[in-house]
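The chain below stands alone, shown as structure tokens; this is the form predicted alone.
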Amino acid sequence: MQRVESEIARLIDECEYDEVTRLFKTLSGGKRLRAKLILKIASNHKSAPKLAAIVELIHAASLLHDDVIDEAKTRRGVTSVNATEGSKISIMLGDILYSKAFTELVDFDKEIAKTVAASVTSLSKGEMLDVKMAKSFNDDEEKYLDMLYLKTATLIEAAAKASAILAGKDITSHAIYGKNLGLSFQIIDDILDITGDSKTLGKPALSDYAEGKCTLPYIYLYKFLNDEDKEKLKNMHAKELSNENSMWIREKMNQHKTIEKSFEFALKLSNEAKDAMIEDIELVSILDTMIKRSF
């Protein structure tokens, strides 16, 4: 991963703007899942670290914009750029990262560049759909999963597919792997938002629902509730939750096992990804680590 970090630093330095360098250093790097995936798939290709750096810049840019949209004050336990510098700076920093990533992407094979670029279009559509869906309670599982694919899984799918092209490996199986890894990764995030503690999450627990996001555990819960409790759950949507309401949601989820049901679905997706990549022990290991994570 040091090669990727060095590439990222180089690309940021090439922006030739000290303010960009300063602000980028305040960002938490996160798990670098997309970069690790590219390095695993195209481990022997000299351009893999650069491709990984490009995808990480794109991911960082999307998070900067996402924090503005959500009015988030923290990101991975670190104060967000929009909280310290304002929304305008956060958006412009995201634009610089996107632009630099695309500038570097043109050096790659046309199919690789097209794969990554198309995923950014999908990612942006997913963000827009997420904002629209947050305006009212959503109990449509298929609609939620479509949004999840566009907003989160598409860039992971593109990372897997693009690195497979780079390494001359099977494109279809790697794309399936990346898509399912992305979906299951986000569903585990949905679960941890409910089961985790604020210190570990770096944000208040159950914050997704307070922000208007009806994630999978809430969608499953709604199906089990009686009419009165359905109305109660809907009335809590997109509002700051009291301790009493938070406890009520958790108790109902425990009663109807919606966390377990959500985990089972994430595990199903993970197993499908394993089937697509059954002979690659390292990629299977990424899935095992992801499904068992607690943060």
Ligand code: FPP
Contents of the next structure:
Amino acid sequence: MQRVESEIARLIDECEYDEVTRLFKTLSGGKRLRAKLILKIASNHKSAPKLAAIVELIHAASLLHDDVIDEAKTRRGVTSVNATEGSKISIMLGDILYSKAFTELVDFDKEIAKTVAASVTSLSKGEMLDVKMAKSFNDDEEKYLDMLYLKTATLIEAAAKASAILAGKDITSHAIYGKNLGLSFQIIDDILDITGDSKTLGKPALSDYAEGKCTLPYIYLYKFLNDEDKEKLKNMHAKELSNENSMWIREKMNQHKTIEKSFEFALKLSNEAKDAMIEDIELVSILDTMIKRSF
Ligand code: FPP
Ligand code: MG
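Moving on from the form predicted alone, kindly provide the form predicted together with the named molecule as a structure.
Okay, now the whole complex, with that chain kicking things off.
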């Protein structure tokens, strides 16, 4: 991973703007899931760290924009750029990272460049859908999963697919692996928003629902509630939750086992990814770590 970090630092320096270098250093790197995946799949290829750095820059850019859209105060446990520097700077820093990543991407094989570039269109469509869906209560599971796939899984799928092309490995099975890893990763994230505490999450707990996001545990919960409770849950949507209401939601989810049901679904997706990658012990172990993560 050190090679990826050096590559990222080199690309940032090449932007030739001290302010960008300074601001980028204030970002916490995060789990670097996409980079790790690329290094594992294309381990022997000399361009793997560069491809990994490109994908991480795109991911960082998308989060800078997302924090403006969500008006987030923190990111990965540290104050977000929009909170310290304002939305304009956060958007422009995102644009610089994003365009630098694309400048580097054109040096790769056309299929690789196309795979990564197309995934950014998908993730932007996913973000737009997310914004639109957050405006009203949603209990449509399929609609939610379609949005999740676009918003989170497509870049992970593209990372797996592009690195498989780079390494001359099977493209389809790696793409299935990436897609299912991405989807189950996001569902685990949605679960942690409910089960985690604000200190480990780096953001307030239950913030998804307050932001208008009806994640899988809420969609499942809605199905089990009686009409009166259905109304009560709907009335809490997209508002700051009182302690009492937070406790009510957690209690009802406990009662109807909707966290367990969501986890089972994430596990099912993860097992499908394992089936696609049965011979690759290291890729299987990424799934196991992800499913078990408490954060
Ligand atoms: C986080 O979702 C957001 C994303 C994974 C994607 C955001 C995508 C864009 C803003 C499209 C623009 C892309 C580029 C490259 C400029 P979340 O808000 O559910 O998760 P969070 O809790 O981590 O904020
Ligand atoms: Mg967000």
